[in-house]
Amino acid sequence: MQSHFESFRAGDIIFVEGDAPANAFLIESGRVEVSRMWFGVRHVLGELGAGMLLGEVAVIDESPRMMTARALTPCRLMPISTAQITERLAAADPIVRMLLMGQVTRFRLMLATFTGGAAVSRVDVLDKPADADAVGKIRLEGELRVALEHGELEVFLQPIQEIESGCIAGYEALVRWQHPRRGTVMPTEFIRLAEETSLIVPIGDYVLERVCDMLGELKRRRREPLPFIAVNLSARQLEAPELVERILGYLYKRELPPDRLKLEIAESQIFHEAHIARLMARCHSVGMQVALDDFGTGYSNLGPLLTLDFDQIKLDVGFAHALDRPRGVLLVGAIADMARALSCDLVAEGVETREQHEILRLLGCRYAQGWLIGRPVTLEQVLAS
């Protein structure tokens, strides 16, 4: 069986300056010297040891080797193929990829400058176009920060109906961004971008405060009974210290009862159940309800329902769409029975037809949400209805 490692004796040349980059290496054992020719004289640039990478720069930017590598001691190296590196680069965040390529480019330029080499041209380096995806992402992130600072993000309310009574019991808060040049930016784009950075926490706080303002206005207009508003929490928000206390501060400032704000946690965000359990216990101690969102989206398992005391289970939209099939009806019926056994309210999202609505009523689902019930609207439209 052929070993995945390559062995070199002391003094062996591993690769030579100017070679095409066949692969990089991880040094498992031994010491490697890297050097470069400068006006006909070889200059040692450094030594590398176990656990360090060798020759990766040339593979990353697909350029000739700029150094010669020689084994100082017996060495054992693990080859890392070009495909392994390029696949990981392709899967990386485009901003991280652009930062890495910028560092590689500057490294080559400085090395050529200080050693008098001609392997890289300053013009060629500076003329290389930046990664378009990365530039667009950086620009969008900056614009999102400005939109947040200027209060340009809008919060819409999608109605949630209590099926048996036919009344609108509450709403789900949905954040939207109307970009001055691009028009509507889909939440899937800018929320994902915010979740990759620290922006998601201030955006989450912005939405929570805006929702509390909306509840305060509904209370001032004597909307009875005062509807609840459900707010989705991100994974980063869940990790933020004193989250519940901050939310209570928003509510008490506006003299609002905590039970009118419902928190929704997607099942895919439940990584540390003990932490979520403490957060839920604090919510329940002040009368605030917590819903398990997106149940059945592919991450679904029953583990969280064994350990976490959710007040609601929100079915993914796919379940409502499956009600035209016998198996779909049977599955939703089984989930409805489970929710009743756990004393949870069941909320069906994505309800679009009267047939779906009627089946959900017969199955004992308490709440329905979707275009049949109503599309997302502004607070002004809610007040006018």
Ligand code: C2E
Given for the second form:
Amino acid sequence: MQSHFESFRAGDIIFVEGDAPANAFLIESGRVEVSRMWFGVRHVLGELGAGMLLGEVAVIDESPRMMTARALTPCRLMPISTAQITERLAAADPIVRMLLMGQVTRFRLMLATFTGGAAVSRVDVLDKPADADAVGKIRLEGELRVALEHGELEVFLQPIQEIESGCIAGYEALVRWQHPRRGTVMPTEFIRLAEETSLIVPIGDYVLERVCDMLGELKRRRREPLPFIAVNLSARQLEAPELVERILGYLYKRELPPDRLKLEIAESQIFHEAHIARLMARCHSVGMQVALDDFGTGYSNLGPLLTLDFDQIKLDVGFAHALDRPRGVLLVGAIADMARALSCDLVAEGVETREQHEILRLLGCRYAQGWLIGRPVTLEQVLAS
Ligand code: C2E
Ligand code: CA
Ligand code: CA
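Now that the form predicted alone has been shown, please provide the structure of the form predicted together with the ligand.
Up next: the whole complex, starting with the chain shown before.
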């Protein structure tokens, strides 16, 4: 990162209209005048002072300088390298990047229109294609909003087996998008997108209500004992102070016992432990269980288990797959011991083979979920089985 300063005396030219941009500047002190030639006459467009950026537009869109910058007083400028700007732009949300590029393009077009000259032609400006990632993302987001209104989101149920008894004790609710053109779109593709906006809140509510409808239907069909359904919750849903009361409202409306709904919270979704602790205490007061999802993934640490009183730990898919190695067996055995010590039930996800299932049984893991037990299916398929 460049950190040296460049000094200019009053009257010095900092850069000239038409130059290729070497870098942008942060004005540390002094005042700078920006101007542009129009039919042989210089027009002053404005003055910039300490704390402001200078010359960043040409760096952002990698085009020639549209203005000349001149020091009005002694100035100290900190150069900002092209790499500093382009790396940040590359790492930014593609939609934010597209919004910025749109503004820069419009700025150049207006400047060319109102001050004449042709540092860029109208055609150059309008011909630049928009960022394909951003267009794809913004289109998908728009379609997802419509999908929610048109009932294109469907909740599937994946069975969770109690290993010792071999019975299906419950299900995990997994949402799918039945896209009119693309067919089934998996949540890995659209949940992250919904989480980036507030769209996850109505989607989450929709899933919760559908799950309560499903529990109601299972009860009406006299499924005994009534299986539980576990629902995934995202951080934005957890922020809502009335979340648990709303869930209880859905359950009571259908005369369902709260202990048949389980909440799954992934470690990556826990931002305010004190808030989650209050939410969990309220859940426990009505008998609703809360699971720590995706245990052992990403930047996972034991922090949440130290402070939060989870009822279940869900082992990420990778651990079941690691059971074909002695080290994997030792690690899952140690996690099973830890879960027992904390009075937590252990659920292994991604169980695909009989061997994995048998090892989990020997290690004392309570529940298994995975393709060996069953794939995610519709409620109709559950009722028909
Ligand atoms: P998750 O909560 O970890 O869900 C388990 C994922 O593992 C599911 O993927 C499931 O289909 C998959 N899986 C199940 N059994 C096996 C197996 O034997 N082998 C392998 N390799 N995979 C298996 P899916 O349905 O694509 O869901 C992906 C993620 O999307 C979920 O991960 C969850 O984080 C999120 N998600 C799904 N539905 C919802 C929802 O309603 N709300 C929220 N907030 N997130 C959801
Ligand atoms: Ca889950
Ligand atoms: Ca999981």
